[in-house]
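Below, in structure tokens: the form predicted alone, a single chain.
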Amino acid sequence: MSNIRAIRGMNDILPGATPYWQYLEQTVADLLARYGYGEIRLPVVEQTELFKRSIGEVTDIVEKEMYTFDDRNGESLTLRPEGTAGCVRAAIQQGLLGVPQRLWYSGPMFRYERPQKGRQRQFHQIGVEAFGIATADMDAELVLLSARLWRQLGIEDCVELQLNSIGSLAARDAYRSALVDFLGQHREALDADSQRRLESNPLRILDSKNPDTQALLDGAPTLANYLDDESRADFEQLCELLEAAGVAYVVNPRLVRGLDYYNKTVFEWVTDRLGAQGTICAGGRYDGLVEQLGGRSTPAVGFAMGMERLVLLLEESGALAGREPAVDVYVISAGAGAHRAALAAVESLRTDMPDTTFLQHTGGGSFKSQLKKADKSGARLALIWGEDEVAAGTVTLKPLRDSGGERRPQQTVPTGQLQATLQGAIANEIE
């Protein structure tokens, strides 16, 4: 009988990697709290209609990528492919939109795509959404927040901010017609994917990765020439605010988002360190979505960052150096009395030294075998209890790593002095 394996594109995150994820998640959570954003926890499954009405029925996500199924009552449900729609649904349903709201969420999303580095079928995002503020300073806050995050993570030199304005719905419709007219005259020169999008979602052709299509677009109408006055003014104000704050950016006139609900300003943080999957964070304004989903007209703006790609970028840039999971102290004991004494003493040390990691050996074994496991654990120090130590009221403290080219000698410590001696030894090992 063959072994059951994980579904393709839905990967296990192993203990050797989870500390990096925890570091990233905690850094983001702490930063968002400092900016006044509250966490909201959303269902993984929503009604399929939510995504059809928000993302757009002719988008690739809805047409080809969603995991959709009928439940036992015959209701069509979908594993969420993105988080904004669910956050808007919750904000409407729970009556959160009477005042401006700053919210964030995290968790897995699901899209049936071809798995590759930085792109999986189950992937994880942290999303940030702000409701009720229509002015460009709200857009600026989100960009500044994300820029601060890159600095805190040590990857600010690895990313570039790209901005564009896609205008109002009316402006975009006018531009779409002009673009279709132009591309229709060159249909045979388009790649197959762009030919398909010409009928359903022509703006997505602007971010085609096909070099021949990109060359053709050099002669196409530009979206900037169709912008409405309000969108143009908001975009200019955003650029001024970012310049005043010292945040560098590039205006990318071909930047569009793959979801129908965006309007006005859109942005992406991109990197050249991850190959084709270069977007690590993307978002923009979506002022019509709340009303589109049944709520009162409410301006909104947000972004989402891909956790897998961020972890890859942190690894690639070396920003995770020194954050490998570490054991500080490995605890060894031999003999029933020694084992009882060790368990009790270490529980007390865990209370008094909450920032220290103790790994208690379990399962028995000789001192020699336990010391081998202690060495493999990567611990700096070992605490050793034997029957002789218990009788004498002492503990053996043994350094396991070389320091300054030589290993410090082990020492016998009275149990009453163990905590102070251990804290000093850890400090010496860190030096």
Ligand code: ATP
Contents of the next structure:
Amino acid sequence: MSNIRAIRGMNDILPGATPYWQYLEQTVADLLARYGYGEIRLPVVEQTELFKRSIGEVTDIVEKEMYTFDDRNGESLTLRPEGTAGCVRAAIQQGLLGVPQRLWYSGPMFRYERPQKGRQRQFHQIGVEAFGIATADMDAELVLLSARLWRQLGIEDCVELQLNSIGSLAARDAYRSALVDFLGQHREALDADSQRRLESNPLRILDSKNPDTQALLDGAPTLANYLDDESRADFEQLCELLEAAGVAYVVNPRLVRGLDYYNKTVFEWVTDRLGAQGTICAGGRYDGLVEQLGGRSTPAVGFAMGMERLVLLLEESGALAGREPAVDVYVISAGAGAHRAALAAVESLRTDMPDTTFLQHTGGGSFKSQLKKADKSGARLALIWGEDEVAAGTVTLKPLRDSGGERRPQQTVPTGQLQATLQGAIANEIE
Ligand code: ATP
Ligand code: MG
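Switch from the form predicted alone to the form predicted in complex with the named molecule and give that structure.
Let's see the whole complex now, leading with the same chain.
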């Protein structure tokens, strides 16, 4: 019988990798708290209708990427492909939108895509959403806090900020027809994907990866020329605020977002270190979405970062080198009485030395085999309890690694001095 395996594109994250995840999650949580954002925890499953209405029927996500199924009542449900829709649904349903709200969430998202480096079917995002503020200073805050995050993570030199404004709905409609007119005259030069999008979602052709299409677009009308005055003014203000705060950006006039609900500001943080999956964080303004989902008209802006890609970047950049968690002390005992004494002593050491990692040998075995395990564990020190030591009220402290070119000798320590001696030995080993 063949073994059951994980679903393609849905990965196990193993203990070797989780320190990166924990570091990333903790850094983001601390930083968002410092900016006054509150965490919201949302269901992983929502009514399918929520995503159809918010993301848009003719987007890649809704057309071909959603995990949709009927539950036992015959209601159509979907594993969330992104977090904004659920966050807006919750904000409306829970009556959060009477005052401005700064919210964030994290968790798994699901899209049926072709798995590759930086692209999974279950992936993880941290999303940040700000409701109730229509002005560009809100957009600027989101960009500034993400820029600070990259600095804190030590990856600021690997990322570039790209900005664009996609204007009001009306401006985009006018631009859409101009673009369709233009591309319609060159239909035969477009690949099948873009030809299909010409009918369904022509703006998406702008971020086609096909070099021929990009060359063709050099002659196409540009979105910037169709912007409404308000969007243009807001975009200028955002750029000024970022310049004043010293955040570098490039305006990418072909930057559009894959989801229907965006307007005005859109932005992406991209890196050239991860191959084709270069966008680590993406977002923008979506002033119409709350009303579209049945709430009172509420301006909003947000972004989501892709955790897998950030972890890859952290690994790649070496920003976390030397942070691997290490065992400090491996605890060995031989004989039932010694084992009991060791267990009790180490529990109280754990209370008194909260920054020290103790690995207690379990499962018995000879002294020699336990020492071998201690060596293998990478621990700096071994603490050894034998029956003789217990009778004498002592413990043996044995250095397991050379420091300064030599191995310090093992010593016999009276139980009463164990903690002080151990702290001294750890300090010596670290220097
Ligand atoms: P892409 O163009 O890479 O498909 P997207 O525009 O579909 O991205 P968004 O919906 O804006 O992505 O999601 C925000 C971020 O979430 C992306 O910038 C990326 O970092 C991450 N992300 C999106 N889809 C995936 C995926 N399938 N696997 C891993 N990360 C993803
Ligand atoms: Mg996508």
